[in-house]
Every structure is written in C-alpha cells, then in structure tokens.
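Form predicted on its own, single chain, as structure tokens, below.
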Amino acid sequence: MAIPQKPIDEIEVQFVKGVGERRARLLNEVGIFTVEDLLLHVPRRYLDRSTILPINKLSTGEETTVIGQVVKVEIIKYPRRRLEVTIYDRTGILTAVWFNQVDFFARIFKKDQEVAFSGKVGFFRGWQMVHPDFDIIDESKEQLHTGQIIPLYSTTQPLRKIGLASHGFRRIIHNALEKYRQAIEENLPEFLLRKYRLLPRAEAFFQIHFPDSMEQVKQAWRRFKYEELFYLELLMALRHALYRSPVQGIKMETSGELIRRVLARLPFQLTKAQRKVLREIYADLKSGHPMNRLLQGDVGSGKTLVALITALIAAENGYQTAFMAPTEILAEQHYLNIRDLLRGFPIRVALLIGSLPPAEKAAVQEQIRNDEVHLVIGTHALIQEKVEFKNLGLVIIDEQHRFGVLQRGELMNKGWNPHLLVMTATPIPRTLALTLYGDLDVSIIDEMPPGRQPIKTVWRTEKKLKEIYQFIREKVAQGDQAYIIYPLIEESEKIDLKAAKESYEHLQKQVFPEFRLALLHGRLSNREKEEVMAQFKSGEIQILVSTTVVEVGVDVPNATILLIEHAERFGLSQLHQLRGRVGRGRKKSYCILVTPEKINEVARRRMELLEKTGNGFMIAEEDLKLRGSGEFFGTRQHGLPDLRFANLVEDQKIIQAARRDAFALVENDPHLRLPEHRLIRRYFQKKYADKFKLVQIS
C-alpha cells in the first residue's frame, strides 16, 4: 500500500531531485523553501520555436529572437575589445558582439551550447547582435529543452553559477512534477472549475512548464490568476462580513457644543461633499457596531478637517482617537494644525513620534495611559508596546496606502473595537480600491473648497531655468512665495541630500540673493522642521528649498509657485501629491516642472498628462497603467498576499468574478460550514487565515 504524499507546501525544496542541500540553501535566499514554491517559480516569458526565424531569413532593423548552437567564443582585443558569440542553426551564422563586461560574458558562453539570443538584428561582416538578452536553452540535448515551445526563468547571478538557470530549472521543476504530481491538492472547489472551465490545479502546473500549446499557457496563467484573485476576495469578503456581524462596538451618540464652537472658528464653510461624508460617518459611529470606512479625496479637499471633526465627536463622548501619520512630518503638521485651531477648548491634544526625547516621549505616553490626552497624533510610533490607551474608541490613518493591514490591526487592538477611519490623497482607481479595500465602506469628498483657484501646470526643459527664476522672482517681489522641490530617494539619500544642499546654496548666493530661503529636508530636528516651516507660514522666509518631506499637510495658503526639478525622477501620484502644495489660497497658482531635455517615453507621458489635467482619479488610472498595480503603491505594503499571476489594470473582468463568488459565497456560509466549501476552508486557512490574522473562521 502506498504511503499518502505530505502536500506540496510541506515537502521541503531540497529533496527534489538535483536540488540537494547546497542548491536548496541558495533557493531558500530566493524565497524557495518548498515543492510548491518551486512549482510558483513561473517562467518568466516562453520561446516559441514555430515563431522563431531562422538566420537566413532575417532582416536589418528588426528585433527577433533567434536559436543556435554555439560554435566559436572569442575575445577580440583590437581595435576595441570586445567578445564575440558566434551560433549556427542549419541556415546560417550570427554573432553577437558585448563591448562591456566581457570578461563576464566570456566564462557563460561554451563551445557547442544550444542558446536562444534577442535584440535588434544588424549587418557588419554578417548578421550581428550587440548586446542581447540571452538564454542559455541547454547543455545535454534532452528533449526536455528541445521541445517547440521552451520556459525561460528568471535566475540571479549565484544560481546561474551552480546550474540553475533556466535549464537548470525546466529540469528540477520536471523531476518534482514527476515525482509530487499526486502531493497537488486542487484548492477550487468543482462548481467554480466548471463554471469558468478551468484547468485543474496538477494540469495547470504542467502546462504553465511544459506547455503543449501557447493556448494552453494562456490557459493555465487564467487558472492561477482566478485562484490568487478569489483567495484575496475572499479574504475581503469575510472581512466584509466580520466587520458587519453583530459585534457590539463603541456608541457615540452625542455630537454638538464643541463642534459647533470649532466651526465658527474657522474662516470657512464646509462643503457639500464635507457634510455629506460626516453624515456618513456619524451613522456609523452611533450604529453601535464598529465603522470601517475609506475617506478619499484629492489633494486639498478637506480630509484632515473631516477627521478632525470625528476626534471631536470621539472626545464629546469620553473616547480617544489615535492619529497616525506617515512620516514624522505630516504627523507634525497635523499636529501644530489641530492645536492652534483647538487654542481655548477644552481638548488636549498631543504628538508622538519617534524622534521625541526620551523623557518627552514617556511623559506623553503616561498622559495617554492616564486618559489625559483626548487626541494623540503620531507615526509608527503609537503601535509601540509601551503604548497603552486608557480609553481608544477611534483610530484614524493618514495615507493608508503607506501601512501595511498589520500595522493598521496593531493599533485597532489598542483599544476594545474601535471604530476606524483611513484616509488617502492618492486617488485609488476603482478597481484597484475594491481590491485593496473591499472590506471598507467608502466615502468621497469629490468637491473642493470654494474660491480655488486651478493650478495651471507646465513643462519645461533644463535651458528654461533661467526664464523660470525670473518668473519667480517677478512673483514673490510681489509677496508671493515658492516652493522648489529637489528629489531625494532612498537608495541615493545622501547623494540627493547632498544635491538639495548645494542647489540650495547656489539659489541663495548665486540666483535670489534679495530674497529669504530656507532649506527644508527630513534629517533637520523637529525643532528645525517646527522653526522653519512657522517661519514660510509666516512670511518670513520667501522661498522654501525642499525635498519631498512637503509631500503632503504642508498648507501655506500665500504659496503660488511649485517648481520641481527632475520631475521625471517622480510618479505620477506623487508629483500631483506635491502640486497641492499650491493652489491653497485665492492667488492664482503655478506648478512648474523641470526635466533633463532627454527623458524616456514613460517620464514623457507623465509630463504631458500633468500639464492637460488636475483630477487626481484620471491622474491615478493613467499613473497604475504606466507603472503597474506592483508599483503604483505596493500591495506589499498592505499586508496582502503578493499577486505572482494577476495583473490589477489587465485582468479586471476576472477580478470582477472572482469578487462576485467570494462575496455570494460568504453571504450564503460566512463560516465556510458547508461540505462543498470544504476544501476552500482548508486551503484558506492554511495560507491566509493564521498568516494575516485578519479574519477569524470559528
């Protein structure tokens, strides 16, 4: 009698055949610990020997692949050294030529290998490649790798070293489908394969590897991309309905005086779209169960003010509310904001952060353990484990897209089911939003405040800066006052610091010596950060150098003029996220932005759409085509499974199925009860349920 197979998933990588100890150590770094790891290892695209043209029928110009066998590797060395890769296929010969790392290149390529090159074809001496991608296909002539229709794997420089680059891989990926094809559970229950005529989940493995036809690549990729997409729908939809069970939540009934006394403080009106989203809201707060709601609005529409109403309603009815900020200087912003407007009233209000010195930061912790604080602003910092809240009944996130679920779920257990508002100023294109956010109930606040004035957008080059610093100066000797915004990534942090100094320096002495600047970057004190940014508030200083600590809270209504340079080094959200900056006041405003006159055709495009239109939501569809849903803002971040197949702009039909049966499937069995969802209990809970605790299926 057989032995039943562990499940893939829990047979360890290294007892494939031709894996072994070593090999698994270095596909353990790569995030390969098991069979069904290995199996996820998708190719990343496939040469279709029957497309592929053979030597003799090539042309100039054209971008191609083509297969052969090598015949000669040489390192020429006059009069320019360079490696030459010349291959053979029946019909004739090409060479491919590297001019860079050749020494490299050399130690790859032997005598009598059968590789697949791609590039732009060119004629010098005879068909000619410079500098293609290549695939070594294979070194042992087995029909694994002769076969029409050939998977290619992305590898890293260590496992090409000890054989495992996509030959190397087409042969451990055959040995375990050949060895742990029985060890593949199916994970979608049958009504859902027949309903969409998808491939089993063993047969989909196969053929994503070792397709039969390109049709049937395509068909296995629609497979994986439905289960990835249902699993994460479902865990919305059972998010969905755990927030909507009859757990009992936090009532906040009264709502009056104080509030009323805030907004005859102000020098304004709430709008439309404001009064309706706090309508929404204060439903939810006096519902007796818990709210869970998604505020979006664009730049400068409101949010903080409705957030800060919330607080209030909070603090009217003895609860805290816990405010948590990206970067310490949003959480500043907010901070000086809501004190000055709260100055007289009865609200204490208070900052953490993790810059505090140590006996500030205790003293406030003590204040929030003793219910002596009615509102705490903060960064990660609030989701330490030595703060305790004596009374936490709401939980508002600034810029959610910038929190994982987790960090989000870490400060809601701080309290005795809170209620939860996230905020974002990065408009989430629908479909990207019921992905990421299809547990929370949505509000818009798709109006801005009255007498805004459009920011008009423009594009300039590089020989422009001249013509732009005039302008400016023209502007602010007639009291206006400017950004300029330098970039400052990450992984450069000290070169761009450095540049920001510099520019900084040069624009001072050199361009605006009549005027007041200031240098504002993220490594100044808070007590800098406070000094400086109350002095721009004020007047005092004119213009402000900045990296993209400004991103957002910055609110200077007397600002008119945004120039960024090397716009082309931002996204799309972010460089609108940074046009807010202006447009604050009734002065009409101007966002300038600078770029190198060579720009490639992605950085072009975003230019171009900045400068035709101001609606964020426009902006965010075109900024997640461009970029893509990895990209657009990380659903890493979000504490969400990563998605290996699905793609959130292409695949919306499957998206809209897949949301459809998750959420009719949880109506009908939220507990997942039923015999026919058995199997997608199981399958959940092993791979989400317990790794998210998110959702609890008792």
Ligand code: ADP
Given for the second form:
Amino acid sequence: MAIPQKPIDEIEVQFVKGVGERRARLLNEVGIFTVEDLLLHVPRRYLDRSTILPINKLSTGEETTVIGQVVKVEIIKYPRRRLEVTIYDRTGILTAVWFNQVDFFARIFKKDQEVAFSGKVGFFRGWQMVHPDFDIIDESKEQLHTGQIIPLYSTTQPLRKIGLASHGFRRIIHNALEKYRQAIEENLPEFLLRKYRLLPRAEAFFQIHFPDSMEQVKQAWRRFKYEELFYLELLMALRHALYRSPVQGIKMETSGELIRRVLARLPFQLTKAQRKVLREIYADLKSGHPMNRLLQGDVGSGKTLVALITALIAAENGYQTAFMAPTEILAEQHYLNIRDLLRGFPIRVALLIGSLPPAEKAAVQEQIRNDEVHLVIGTHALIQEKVEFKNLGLVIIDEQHRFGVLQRGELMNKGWNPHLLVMTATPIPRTLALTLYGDLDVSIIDEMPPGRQPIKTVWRTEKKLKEIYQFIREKVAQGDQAYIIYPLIEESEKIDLKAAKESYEHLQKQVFPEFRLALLHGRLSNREKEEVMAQFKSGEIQILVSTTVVEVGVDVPNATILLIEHAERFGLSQLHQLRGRVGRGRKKSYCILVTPEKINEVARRRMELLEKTGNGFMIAEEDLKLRGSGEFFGTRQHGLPDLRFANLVEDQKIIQAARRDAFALVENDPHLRLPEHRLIRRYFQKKYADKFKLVQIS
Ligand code: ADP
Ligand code: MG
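The structure above corresponds to the form predicted on its own; please provide the structure of the form predicted together with adenosine-5'-diphosphate.
Every component of the complex follows; first up is the chain already shown.
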C-alpha cells in the first residue's frame, strides 16, 4: 500500500526535483514555500503556436511574436557593436538585434534554444527585430514539454540568475506535478464542481501549466477564480453568521432631546442624506443586536457629525464610545471640534493619542476605566492593553480603509458586543461594496451639504509655478488660505523631508515674504503639530506647507487653494482625498496639480481625470481600471486576502455565484462540521483563518 502523501500545501518546495536548498531559499523570498505555492505560481500569459505567424508570412511594421530555434548568436563589432541572435522556424530566418547590454544578452541566448521574440518587424538584409521582448521557451529541443500552448511565467532577476526564468519554472512545475499529483486535494464540494462544470483541482493545475488548448486554459482559470472567490465569500459568510447569530446587543434608545439641543448650536441643518443614514443607524441601535455598519460618504459629506450623534445616543444610554481615527492630527481635530460643540453639556470627551505625556495618558486611561468619560477620541493608542473601558457600548472607526480588520476587532473586544460604525471616504464602487464589506451593512451619504461649489481642478507643469504663486498671492491677500503639499510618501523618508523643509524656507523667504507660512510634517512633535493646526485654523497662518499628513479629514473651511507639487507621485484616490481639504466652505476653491513636463501615460491620465471630475465614485472606478483590482485591494487595506486569479471588477458573475453558494453552505452548516465539508474546513483554516484570525470555527 502506498504511504499516504501529505497534501501539497504541507510539502516544502525544496523537495521538488530540480529545486534544492539554494533555489528554495530564493523561492521563499518571493512567497513560494510549498508545492502548492509553486503550482499557484501560474503563467502570466500564454503563446498559442497556432496563432503565431511563420517567418515567411511576416510584413514590415507589424507588431508580432515569432517563435524559432536559435541558429546563431554573434557579437558584431563594426560599424556599431551589437548582438545578433538569429532564429529559424522552418519557413525562414529572423534576426534579433541588441545594441545595448550586448554582453549581458549574449550570455542569455544559446544555440538550439527555442525562443519567442515579440516586437516590431523590420527588414534589413532580412527579417529583423530590434530590442524585442523575448522568452526562452526551452533550453534545447529535447526537453520540450510544451505543446501547442506555451505558458510564460513572470520571474525576478535573482530567480533568473539561478536558472528560474520562464522555462526554468516550467521544468520544476512539471516535476512537481509529476511527483505530487496524488497529493493535490480537491477543495470544492462535488456538487459545486458539477453545477458549474468546473475542472477538478489536479486537472486544473495541469491545464493551467501545460494546457491542451486555449479553451482549457480558460477552464482552468475559471476553476481557480471560482475557488478563490468561493473561499473569500466563505470568509464573509462565516463572519456574517458570527455577527448575525442571535447575538445579544445593547439596546439603545433616545428621546432626541439632547441631539436637538446640540444640533441647534450648528449654523446649518442636517442634510437629507445625513438624516437617512441616522435613521438606519438608530434602527440598529434599538434592535437589541449589535450594529455592524459601514458609513460611506465622499470627502466632505459630513460623516463626523453622524458619528457624533451616534455617540450622543450611546452616552444618553449610559455607554462609552471609542472613536478611532488614523492620524493624530485627525483625532485631535475631531476632539477639539467635538469638545467645543459639546461645551456646557454633561458629556465628557477625552483625547487619547500616543504622544500625550505619560502622566496625562495615564490620567485619561484612569478616567476611561472609571467611566468618567463618555466619548474617547484617539488613534490606535486606543487599542493598547492598558486601555480598559468600564462600559464600552459603541466603537466608531474613522477612515476605515486606513486600518486593518484586526485593529477593528481589538477595539471591539474591549466591550461586550458593542455597536460598530466604520466610516470611509474611499468610494468603493457600489458593485464591490458587497464583496469587500460583505459582513457589514452599508449606509451611504449620497449628498453634499448645500452651498458647496465644485472645486476647480487644473493640471499645470512646473514651468507655470510663478504664475500659480501669483494667483495664490492674490487670493491670500483677499483673506483666503492655502495648502501647498509636498509628496512625502513615507514620513520616514529623510530626503523628501529635507526637500519639503527647503521648499518651505524658499517659499517663506523668497516667494511669500509678506505672508505667514508654516511647515507641517509627521516628524513634528504632537504639541508642535497641534499648534500649527490651531494657528492655521484660526487664520493666523495663511499658507500651510505640508506633507500628506493632512491627507485625511482635516477641515479648515476658509482654505480655498490646494497646490500639490509632484502630483504625479500620488495615486488617484490619494489625490482625491487631498483635494477634499478644500471646497469645505461656501467659497470657490481650487486644486492645482503640478507635475514635471514629462510624466508617464498613466500619471497623465490620472491628472486628466481629476481635472474632469470631482465625483469620488467615478474616480474610484477609474482608479480600479488604471491600477487593476490586484493593486487596489492587494495591500490588504480592506482586510482581504490578495486575489491571484479573480478580478473584482470583471468577474462579477462568478462573485455572485460564489457568494450565493458560500452563504448557503454556511447557512446549512455554520461551523463546517459536516463530514463532506471536512476538506473545505481544512483548506479554509489553513489559508484564511490562520492568517486573518477573523473567524473562529469552533
Ligand atoms: P467627512 O465626511 O469628509 O468626514 P466632515 O464630517 O469633516 O466630512 O464634514 C465636512 C464639513 O462639512 C465640516 O466643516 C462640517 O462641519 C460640515 N458639515 C457637516 N454637515 C453639514 C451640513 N448638514 N450642512 C453644512 N455643512 C455641514
Ligand atoms: Mg472625515
């Protein structure tokens, strides 16, 4: 009897024939640890021999791919040093030419290799391609294990150095499939495979790496897309079940009296959209079950006030609220605004951020423990162990996209089934909200406060800076305020910080000597930041030179000009967030994007889009298209696992099917205990529950 093999996700990649210790180390570095990881390193694209033009059918000027066998590799010295690699495909010969890095490329190509060249066809004493993209399909004729369809893998420079270019991967993957075929476990239930006619897992691995036809490639991808989405939706379904199970929550009610009195202090009325989401929130609060709600609203739509009113209800009912913001500046700003608004009311508000002096921090912690504060506003300092709430009833998370799901959980654990309100201005396209926040109910503020004028956005090159400064000068002389933003992507980047400091000095001394400027960046102490922000808010400082620390939430309605230097370095959503710093009052506002003369195509499209629209949802959709869902969601900023196969934009149909199936499965077996779900449970725990610790399947 054969000894049962371990499943492929438990076999180290090192044991695959042709890998060994050295290669394994480098594979580990790119995230390939097990045989399964290796098999999941799928081709980035495929070449189909049947659609490849034979050399005798080429025509000049055409962009195409040719495949052939290397017949000559030659470095030619005159008239200009170059490398020529000639291939033959039974119909003719073509020569690829390199003028740069001649020696480097000369080492890559060898006689008898089968190679693919992609590029523009030219004719110069024969068919030619200059600096083509290339792929080595096989080292020599004998080792051909590619059929009609040739899979091409992406790889990294260090991996290529140890023989793991595309063809190298093909070989070890071939070995892995050969030896461990039996160890590939199916991880989808039989009835779903049948329902959608999905390839079994082992077969799908074969077809994705060594396909019989392009149709089989499609089928293999379809299977893995479904698998990936099924497990993602399973995660959602389990989380959903956990929250929705008849968990008792805190019942909260209000007469509305306190809210009315607080609102009476404001110079404006709630918008219809704010009232609508408040009704949805209140229905949750009094339902007796914990609220799990996502509040979505574009920058400036007035989410903070909704949060505050929710906190007032909690306070009225004798419960504490923890309000977590992603930056100290933002926490501080919320704190100051709310404290002022609540002055004279019996609601005690406190600020808890990492940079408070220890004694002060300890005092606030003490008050939280003794239930002497109703509303604590803070940063992730709130989730530290020392923070113990006497009576936490509501958790509010501002700019949720800045936090991981884990941090959300940690804060929740400080109370007994507290209500949860998470807020975000990242305008997730509606179609995706359900998948991303499948475990949350969604409320949307789809209306801006009245009187807001659209922000005029223009894109200019650095040559125009002088005129832009003149424009700012005129506006500021009339009493407006301005932001000038420098791209400090990482606050730790010293060089950028230096650049920002120098620019600030230059601006203050040379450009705007008549105005009061200040520099704000993440390295300032809290006291300093606080002071700068307060002075900007009061108008004492007229122009705030800042890094992106002001990106989220900062609210100074008198600021009407936002100048972003090196705008090409920012992503679309980030630019949109930054832009939200202006246009917060009734005055006309301007966002000026400045870039060097020459920027790449994608950056150019970002600038043009921002000029064209102020609609956050449109921008998010475009952002998705420009970056691809992989990158948009890939950073786990939404607390989701990375997706390798599925595309959240294009695979809507599969998402819906997977969602239905996963929810039905959990409905009928909430703890995945049925014997026929054993493999699902094993796979799920291995892949998701361990990493994300979101769900306990008991
Ligand atoms: P965001 O949704 O981006 O967090 P804020 O809560 O910071 O937006 O609100 C932006 C600005 O709009 C603030 O100055 C706030 O006082 C103001 N605001 C909020 N609600 C209203 C309203 N109903 N009418 C007018 N202004 C409002
Ligand atoms: Mg906000």
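Just so we're on the same page, rigid core means the largest C-alpha set that superposes within 1.5 Å between forms. Positions refer to the first chain, counted from 1. It should be emphasised that the depicted structure is a prediction, and the values quoted were computed from it without experimental measurement.
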Inset, instruction - Align both forms on the core first, then report whether residue 349 has a C-alpha shift of 2 Å or more between these two forms. - result: no
Legend entry - Core fit, then residue 114 C-alpha moves 2 Å or more between these two forms: yes
Inset, instruction - Taking the rigid core as the superposition reference, indicate whether the CA of residue 513 shifts 2 angstroms or more between these two forms. - result: no
